[in-house]
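Have a look below at one chain only, the form predicted on its own, in structure tokens format.
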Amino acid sequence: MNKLLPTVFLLSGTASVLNAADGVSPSPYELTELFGLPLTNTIVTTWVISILLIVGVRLSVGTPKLIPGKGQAVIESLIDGLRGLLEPIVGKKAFPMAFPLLIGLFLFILIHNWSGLIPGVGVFGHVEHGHLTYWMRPANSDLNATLGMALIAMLAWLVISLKIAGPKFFIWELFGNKADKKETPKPVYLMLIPIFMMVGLIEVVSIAFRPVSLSFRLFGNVFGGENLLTSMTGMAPYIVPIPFYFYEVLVGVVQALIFTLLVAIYIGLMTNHDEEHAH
């Protein structure tokens, strides 16, 4: 063990170095070709750390008992905490088809997060032309992964928004005429319905950009804390660039959190109102 963490901060040094002399690529290695599709480093990061995790947490509750072990009791406490944060995000009657979306995506993205900052992730690979091209790397630092996210999320809001509020009152909270028709004089409600179409209009392109402003957000700050931690790691590999790792622990979980809360804000607008106004 003691021969090992010296090899380790070795390997990571001389990666550092050689990556920081031209920066972090914005676009992940292709390493092979898998039944004609590209096999890229992010992807094997994605299966290995997946299915870590899968097993870890199997593995840690077993069966889940009515006196829960200490496996199970994290995992209790998690949901829980994650249960109190969006059920009046989201409303009780789209809480149920939500929160299986919801904690998915929050474990997935943090998770992915913290996984460049495991030993041996952008670190190990094989030089080509004075480049490391690394076998590893973290899952958001690809665009494509953070955009695959944020459009499955936009279809799971789209599913459970017509599930639970119906298509009528959907059209309705886009297009239809908010002022209450009983106490605004008519001339003046039937002049205020093209506005609000007009205004129904510019709710669909800001949806239309929902997937990207998740994406390009998370990719962003995952992309920026690779080229920071290897910056940091370049100039002075051992001691200088730890206050930033556990910077990059924070930014992890914030920006696993702001994901999923949007998107459950997202679905909350609605599907969170008053029973009369449903359906």
Given for the second form:
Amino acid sequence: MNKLLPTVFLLSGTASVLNAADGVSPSPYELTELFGLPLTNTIVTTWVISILLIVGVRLSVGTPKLIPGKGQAVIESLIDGLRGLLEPIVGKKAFPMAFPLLIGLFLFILIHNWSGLIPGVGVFGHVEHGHLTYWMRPANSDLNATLGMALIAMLAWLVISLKIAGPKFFIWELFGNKADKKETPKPVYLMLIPIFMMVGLIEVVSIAFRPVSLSFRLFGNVFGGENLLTSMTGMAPYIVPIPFYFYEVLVGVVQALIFTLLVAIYIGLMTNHDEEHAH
Amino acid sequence: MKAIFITLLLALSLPLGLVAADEAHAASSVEGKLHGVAEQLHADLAHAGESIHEEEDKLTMITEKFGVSLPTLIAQMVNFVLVAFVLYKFAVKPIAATLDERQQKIADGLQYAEEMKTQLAEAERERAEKVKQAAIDAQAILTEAREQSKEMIESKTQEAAAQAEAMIRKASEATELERQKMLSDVRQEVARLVVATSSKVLSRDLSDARSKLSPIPQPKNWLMLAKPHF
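I have the form predicted on its own already, so could you send the form predicted in complex with its partner chain?
Let us now look at the entire complex, which starts with that chain.
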């Protein structure tokens, strides 16, 4: 134990210095290959943290009881809070379909954002060609992970929108003439049709770029956070980085919430119309 | 992946090209309108082609820089889907069901409490009505009892008066009888005394009168003579 602690400190210090000198690589490192597929350090982190998340949640929840224990109460308040936040945005019709995706996104992003703060992540590794190839890298500091989530979210958006709103409404919402036919003079109404078609085209482009904006926003924040922590740790390994760790805790929550809320809003824009009209 | 990005960039550049074409169209004269538009469009298309090539190069650079590759992307997508599924199936869903169950129980409890409250109010109202009715009944009973007692007092008073009168009358009659009896006794006593006296007088007189042979007077007349005056 007496030898282990100094070794850990020495290793982490060396890693920090090496990292700080190189900066965090924008791309994940390929550690090895598994069945011919690349196994990167982000995939390893994703697996480890995901298993820990699932086991942790299952252990804290156990068999849910009407009078909750401490662990169940924490998860319950999280689920209840997200349900209360997301249901009005998505609408009651789409909510049962959208909730598994949205809560999955929130928990996954939150835990993987915070995974960069766990001691050892982004620290332990081996030196290769003069720079540190670390074994674990937060999932969201890899564009593959954020883009993958964004693509799944947009695919789910498409499926939910088509299923809840229907293809007819979907097309009308994008390209349809939104002017009131009864109140608008016919020539004006006809003139508005091509304009709305153009607006629809722009809307399609905007929708097509949603995965890009979603993924780059999350990636940029987490990657930036990793760089910040690495730089600060490199400059002064003890005490000084602590406020930045707290800052990253906050960024982790905010980014998870932003990603989830944006996907919820995208779904709600397509599915929450009838309920609004009903109100 | 690259194909998706190229398609997106193409889709983005299309409305921009159209806008540029519109501007060129407005600027050209009426005679050279068609010719100008054709030239402008041609130039724009050529420019767009160059831009696409440049963008493609940039895109390749971006994907290489950030290490975006299809196998890793798919692996991360699968990871996310698996985690989301497992979390939802084994944690979120049971907890959401428990939350709903608790919510239902709370709602039922509140509804039950509300019903109980209504029933309590109803019972309270009934009780108040019954108390009120009981007070009215008690008042009626009291009034009736008072009337009855008054009647009873009157009747008893009358009865007592009648009894007293009867007793007085009986007493008078008894007194009268007593007096009569006493009078009778007195008469008898007087008569006896008279007889005794008379007999004594007579026996003495006879002894005297025998010698004289004078008649003895009738006792009936004596009695009548001896009647006392009260």
